[in-house]
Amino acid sequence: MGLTLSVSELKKSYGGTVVLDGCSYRFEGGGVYAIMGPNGSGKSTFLRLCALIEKPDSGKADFIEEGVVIEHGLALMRRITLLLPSVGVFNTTVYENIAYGLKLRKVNKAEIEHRVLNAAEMVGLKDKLRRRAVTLSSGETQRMGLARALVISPSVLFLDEPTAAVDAKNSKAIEEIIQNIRHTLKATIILSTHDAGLAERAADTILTLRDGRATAL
């Protein structure tokens, strides 16, 4: 089951310019939430602040587990993970960019090859596995981090503008592997999208970032 997040009064400026303002939500385990609003609203700083990438001015985001507060650390941060519009390839072939976190984490050969076929499988590129990650298109790049960040399980899930800039085919692929996520590993997924329609369709709530607070639809 996912983690539940708690989010308390988070601030954040950027040279002078108030970004987020006392910014408070609390995200159920194993929801799904998509986080709407205009550009330069704060959706990509609150998922990084949430994702325990950035730092805070004041405010807190807690990840909490049967009741508990998890301590900040290597092992909450293996239980995290934000997947970026613009998703970083390695150049070399889509298995080893999809593996390479549970080669961090020292998982053995045998699991990682189990674990990479399921998430390729699970996006549609088990049969892209061989071929050069920089080779792939922008869609199937964005399926490809997808893939990469499935792969090691997380408890909670952030996806920012997870079918941007991606063609029709891929952003409805997209869609369904999300939901694909949320019944297989019941992963807490908080998403920011401009897309209203894949809001309404993926998302148990809405939320919108307005003048550095979040409210829900």
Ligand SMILES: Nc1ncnc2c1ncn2[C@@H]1O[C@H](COP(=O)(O)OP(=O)(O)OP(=O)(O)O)[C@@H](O)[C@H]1O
The other form holds:
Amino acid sequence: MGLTLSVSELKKSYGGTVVLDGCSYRFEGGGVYAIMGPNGSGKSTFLRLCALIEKPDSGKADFIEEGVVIEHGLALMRRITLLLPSVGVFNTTVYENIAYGLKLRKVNKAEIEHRVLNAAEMVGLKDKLRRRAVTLSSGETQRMGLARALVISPSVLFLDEPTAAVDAKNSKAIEEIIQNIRHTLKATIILSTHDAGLAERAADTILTLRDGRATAL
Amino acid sequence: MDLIVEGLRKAFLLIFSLDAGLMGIVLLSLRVSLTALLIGTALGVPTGALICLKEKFPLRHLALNILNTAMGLPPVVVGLFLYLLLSRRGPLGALGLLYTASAMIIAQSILAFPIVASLSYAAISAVPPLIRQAAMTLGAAPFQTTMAIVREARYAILAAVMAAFGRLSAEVGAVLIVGGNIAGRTRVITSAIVLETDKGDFSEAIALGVVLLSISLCVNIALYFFSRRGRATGYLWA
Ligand SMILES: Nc1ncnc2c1ncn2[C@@H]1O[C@H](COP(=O)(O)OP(=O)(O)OP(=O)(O)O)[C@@H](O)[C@H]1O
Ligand SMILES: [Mg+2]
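Requested next: the structure of the form predicted together with this ligand (the form predicted alone having been shown above).
Below, the chain from earlier opens the complete complex, with every other chain and molecule after it.
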């Protein structure tokens, strides 16, 4: 079940340039949210801070389960994941890429295989599992990134422009996968996008990021 | 000219008859250089990774400059330095290691270490930052993240190890000084070539030279293979 994410007064600047200026918002567990905003408005920064792979200058991101704030640490990191706009592809097979998060979690081999096959099926890469991942097209790479993220059954899934570098057909497929994840995992999903149509169709709530703050439409 | 032709003829006879003396020398060479390579790698790869990946590594540039300088250490200087340490009156003289295979292994480990460390550093720093981020987003603990990055550099690191092996198998200065070129105990390919050439026994010297060249050739073919594997992905080979 998705965790609630309560962001309060997040601030971040890079070398004097203020990107986030006291950004606050509460993302309810199980909801799907789309963040929009012009280039450079800080969407990616916001997602990196929320996914806890970068530290804010001040402010905090609290993950809440049944009213209790979960302490930051590896255990929490393993319940959330962020799909970056350019997927960092490991130089190995598609199978090993998707299995990576499960191996980290010391999941047993039979279950890894089962879950990787399921995830690959979901994103339409079942026949490409033995391929070297670096040879995939960008649309396929994006779908592999999605499989790699969803295979670990995250409670919160952050997606940074999941459909940016892909054609209409792949974009449609990715949109369906997101809907699918929503129903099967019941995860909280927070995505950034420039595609108003996608935001409209996929999300319950659309936020805009402007002047370092988030506001709901 | 006759000397060379005659030398080559005898050399191939020695090689293909698997001459016991020759084989002993070749096997000792491989044992010394491969053991030293193993030690140099076990210490060098973590050192390169640490310098590259540890945030706020103290004096990173100084450490890199020292390693890069040490990559070109003249083997005779290493040999001399180690000789002074290990000689009977030296600080480590009590260990009784001078003129043993162990002394040669230590000398070659010292030669291998900076090569492996420095080239591993270069290999690991060529891994794009995206890999670290990807590992972190998928739930990797700090050490697992480091391992993911090092694993991405594996072909370039293998190439670094092969390069170090090339240097070890070809060097004579250090092993000659600390090994003493004792027949059956510390005589390796390169030191034997020096001796046989001095004695004028060219066939034995040429046979050993041919074996050494074959080893180099194999190493270079392997190097080429690994560097190509790395390059195929666009970034693994710096
Ligand atoms: N690591 C960094 N170092 C310096 N500046 C950065 C860094 N990351 C982001 N920035 C700056 O912060 C601002 C916000 O960047 P961010 O990538 O968060 O925007 P975005 O909304 O995702 O833009 P886009 O729609 O183009 O993806 C930009 O001006 C960018 O140059
Ligand atoms: Mg962005």
